[in-house]
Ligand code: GLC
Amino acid sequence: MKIVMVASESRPYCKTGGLADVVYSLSKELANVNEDVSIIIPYYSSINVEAELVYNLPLKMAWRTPRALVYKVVSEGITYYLVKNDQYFARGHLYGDFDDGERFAFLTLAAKAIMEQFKKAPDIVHVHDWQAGMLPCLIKEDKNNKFFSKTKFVGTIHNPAFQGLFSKIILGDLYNLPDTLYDNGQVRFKDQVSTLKTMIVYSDLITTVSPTHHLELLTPEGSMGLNDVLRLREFDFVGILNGIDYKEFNPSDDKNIEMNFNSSNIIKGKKANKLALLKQFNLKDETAPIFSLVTRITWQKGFDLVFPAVEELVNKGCNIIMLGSGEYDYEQRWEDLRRKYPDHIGIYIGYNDALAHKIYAGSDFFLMPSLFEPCGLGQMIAQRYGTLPIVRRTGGLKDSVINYDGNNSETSNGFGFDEYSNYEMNRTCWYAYSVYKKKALLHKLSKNAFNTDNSWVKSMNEYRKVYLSLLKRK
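Please supply the coordinates for the chain just given, on its own, in the form predicted alone.
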């Protein structure tokens, strides 16, 4: 199959979050099974790579005639097309500008123009989130263009909170589309144009990043208002759990951790990494469990549950290690806790990739009590290093963590609770602490976590089945 991904970011060239991981990892695994995969992303000024200029394309945005300089680079079997226009992408950052609607309209128009240069049209065009959401509409409404007549479109919702809402004027002013698409409701949402809703309406199949989040998106509470739109496409809507990059997160050859380990020496490896982690944060009690977080410090991640639980755990003698950055008030609460309990709490405000690996490898438990979590990667990375996640069972957290209930030691790989409450959070942490004292059971669950298959190979195979099923449709 000839597959083209269109997104606002992708590793290894630009990343602000999990979107870049998904686009890259899915593409890499598809390339590994000899699929013809390309990725179209902006050529941000922060990208530093040697690339070949292959196209100089004039685009039309109503009265504007901007040009897209398109650079090509091949890496790990993937062909990247980097769309350069300094007016839109030479800003030193990816998002957050007043004209983001225009910037990503330019990317969308450029993506269509790039694919029209190919000798053969793509079999699958896979667009990600609101930034590229108008592309299926742009192509399907170009009625006289038969180049894409056999192309199928997949749209993936990574975060329903960002819906690409803009004034009706963008249809003609940016996309050269008629106002009738707004008037007939095809692109209208909340009395504006929504590029995310447009992606849902015009894609041949819609996916999201976990089976449970798929179900949540069909409810008013979990969809940010998109449930009615998605209900209309319910039979063309699936949830596929994301994976993690097993090459990047591999305890058997991870250069960032104190001691490499595999399933045969996991107990010894976990102990060595735990001792190194305690030393790095100057925490003294080697017998106490480490509960850790590697996270954005924001309300979505359940910090109103985390802080009371941390106090309870420290009072039981546990160690807490947190790496992350985000909302200032929450950061200051962490600083206050560290000053109050310097022998039991270690924090790092900011992000440090090598340190994150050390925390995953050296912790006993990993806290992730999110209010909502479409997929989540932290819990999977923790499992990869034999660390047991403690999660609220929402979205991908529910799909990837099998709660230990006292009777399922052969299959469980973490701990979970349903109700978003301090009581449930504290109760679950206390139960995990009680398991910590039963070393044989703890080691069994740790091995279960280590052996959990969260690879992108598994996820890629599900996407591949989706693509192939689409190509069978007339």
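Superpose the two forms; the largest set of C-alphas matching within 1.5 Å is the rigid core. Residue numbers count along the first chain shown, from 1. Bear in mind the structure is a predicted one, so any value in this text is a computation, not a measurement. First, how it differs from the form predicted together with the named molecule.
Treating the chain as two rigid parts that move between these two forms, V23 and F235 fall in the same part. Note on conformational change between these two forms: the chain splits into two rigid parts whose relative rotation, smaller against larger from C-alpha fits, is 9 degrees.
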Given for the second form:
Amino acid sequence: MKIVMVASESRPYCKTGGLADVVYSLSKELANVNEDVSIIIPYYSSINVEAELVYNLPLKMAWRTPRALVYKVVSEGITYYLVKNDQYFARGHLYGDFDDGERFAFLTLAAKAIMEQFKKAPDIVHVHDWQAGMLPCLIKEDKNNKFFSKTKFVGTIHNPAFQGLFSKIILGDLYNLPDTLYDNGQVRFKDQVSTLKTMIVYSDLITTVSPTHHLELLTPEGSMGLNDVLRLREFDFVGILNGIDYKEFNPSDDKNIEMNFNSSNIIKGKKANKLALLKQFNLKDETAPIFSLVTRITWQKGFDLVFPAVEELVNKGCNIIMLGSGEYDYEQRWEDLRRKYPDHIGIYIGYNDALAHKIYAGSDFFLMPSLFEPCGLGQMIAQRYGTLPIVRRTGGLKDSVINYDGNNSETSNGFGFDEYSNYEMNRTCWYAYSVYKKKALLHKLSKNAFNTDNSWVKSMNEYRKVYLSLLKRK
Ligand code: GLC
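Alt. form predicted together with the named molecule, vs. the form predicted alone above:
To see the whole picture, the full complex is given below, headed by that same chain.
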């Protein structure tokens, strides 16, 4: 199969969140089973790679003709097409500008033009999130163009909170599409154009990143208003749980951590990593557990529950370590907490891969009480390092963490609660702390977490099945 992914970010070149991991890992696994996979992403100025200029494409965007310089690089069996235009992508950051609508319209137009240079159209075009959401529409509305007549489109929702809402003007002014698509409702959502809704309407199949989030997206509470649109596509909509990259996150061969370990020396290994981590953050009490977070600092991640729980835990003598960056107010609250409890709280505001690995490896518990979480990767990475996640059971957190309920020490690999409340959060942290004191039980659960299979192979096979089933359709 010839498969082309289109997204706004992908490892190893650019990343702000889980999207970049998923686009990359899924592609890599598909390439491993000999599928022909390409990824089209912007060539942001932060990307530093030797790539070859292969196309120089003038794109028609209503009254202007911006150019896409397309660079190609092949890595780990994946062909990347990096779309360069410094006016759009040399900003020093990926998102958050007033003209994001135009920047990603440009990426979408470029993706179509790049594929039109191929000898044969792709079998599958797989678009991710709002940034690439208009592509199926753009191609299907180009009615005289027969090049893509056999191509099938898959659209994945990684985060329903970002709906790509823009004024109706973007249709004609950026995408060269007629206003009738707005007037007849195809692309209209909340009285604007939504590129995410358009992806849902025009893709042959829609996926999201966990089975539970699939169900949530069909309800008014869990879908940020997308439920009615998704109901219309209910029979072409599935949830596939993400995996994590088992090569990148591998405690037995991880250059970033103090001591490598596997299932036979996990207890010793975790101890050594914990001591190194405490030292790095200048925390004193080796006997107390470490509760950690590695996260984007944003309301989605449940910080309203985290802050009171942190104070409770610190008052019990526990250690807290947080790495992340994001919303200013929350960052300041972390700074305040650290100043208040310097012997118990260590924070790193920013993005730091190597340090993140150390935290996953050296912690006892990993906090992820998200308000909503389509999939979540942190909890799976924690498990891979034998660290027990404490999660709110929403979306993929529910699908990947088996709560310890006092009777299931054979199968449990973490802790979970349902209600988004301080009471439930504090209760669950307290319970985890009580388990920490029963060393044999703690080690058993930690081993269960370590042995959980969160690898991509399983998920990749599900995507592959989906692609193949689409190709059988007329
Ligand atoms: C988004 C979601 C997260 C998911 C990731 C990858 O960042 O918020 O839950 O794991 O996409 O699919």
